[in-house]
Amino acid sequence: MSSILTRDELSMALGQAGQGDRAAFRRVYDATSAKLLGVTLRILADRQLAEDVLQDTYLTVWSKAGSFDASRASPITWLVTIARNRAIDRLRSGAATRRSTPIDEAFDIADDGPSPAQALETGDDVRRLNDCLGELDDRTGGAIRTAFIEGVTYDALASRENVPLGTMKSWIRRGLMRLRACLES
């Protein structure tokens, strides 16, 4: 059963888990495991692999929770980053093969608004990110979203979009700089 914790409650539970509190760790799991499985499943496209990675993710979370610093990172961001990196490592280890999805399709999916149940992140940060991505051209914004959500490299993005590698790099690099400037303006 998934439960909803506020950002502060999740930070606190993560901090307690870092002190060895297993009940707090369970609260972190209950509140975030569905979100993190959503992330690993989009990257690996295989439920069993995605759940294996989820298991590894929480073992990493347990051992690293003591280093989580609520003043520097949001708890869900911290968790999503661990889960996503784990899933991408697994994807690239060759243990997984996956279908390819055109950027347009990923863009459509990414464009769906979040449902209330998944609004773990404080809404303002996400809204701002989406606003700033919206200021990029669709191709660039779509490529950045796809890279994040599916965990694919420049190479894969370029062949999917049928553009030279250098072109894809240039889109994303310039897109990232504009995005950052917008986020910090």
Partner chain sequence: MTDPTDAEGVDETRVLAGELALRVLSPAEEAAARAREAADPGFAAEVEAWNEHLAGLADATAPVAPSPYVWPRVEAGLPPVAANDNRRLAFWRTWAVGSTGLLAASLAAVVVLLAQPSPVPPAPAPAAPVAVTRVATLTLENGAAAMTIAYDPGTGELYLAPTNEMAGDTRVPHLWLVMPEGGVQLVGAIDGSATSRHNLGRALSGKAGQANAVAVSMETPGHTPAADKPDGPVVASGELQRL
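Given the form predicted together with the partner chain above, I would also like to look at the protein as it appears in the form predicted on its own.
Excluded here are partners and other molecules; the one chain stands alone.
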């Protein structure tokens, strides 16, 4: 059963989970597990691997919930980032290529929540973030959006743009530094 929590309620539940409150952790899980499964499934294209990564994600959330800082990120952004990073780590480990199934099979799995792009567009800081992303050149802004919203790996981006991997990493790193400076000002 999925429950709906506001941003503040989710932040509070994460804080309580960080103090060892299992009921609060359960509320976090119930409110976010469908969305995070969708994120991992989009990246891995294998339900079993996505579920394994989801379990790893919640183990990380349980151990690191106390370090969540609502002033730095929204709770769903923090959770999606953990899930995305775990899924990309699994993808890079090669486990996904050994057991992958066609992505077409994932269309039957419902993800009733908004996509990461839609969630970003409805967030509190979207105007500011979009303003700052708009200050970046199109190539860098596009690479950052593709990597962090769509979950595309740096290697795949480098291939798409026909540039060396190091060049892509440099574009994104410099773009993130400019983005951070803009958001902090």
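Positions refer to the first chain, counted from 1. Each form is matched to the other, and the largest set of C-alpha atoms that superpose within 1.5 Å is called the rigid core. Remember, predicted model here, so these are calculated numbers, not experimental data.
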| query | finding |
| --- | --- |
| Core-aligned C-alpha movement of Gln19 between the two forms reaching 2 Å | no |
| After fitting the core, Phe148 CA displacement of 2 Å or more between the two forms | yes |
| Val28 C-alpha moves between the two forms by 2 Å or more, core aligned | no |
| After superposing on the core, C-alpha shift for Leu176 between the two forms in angstrom | 7.6 |
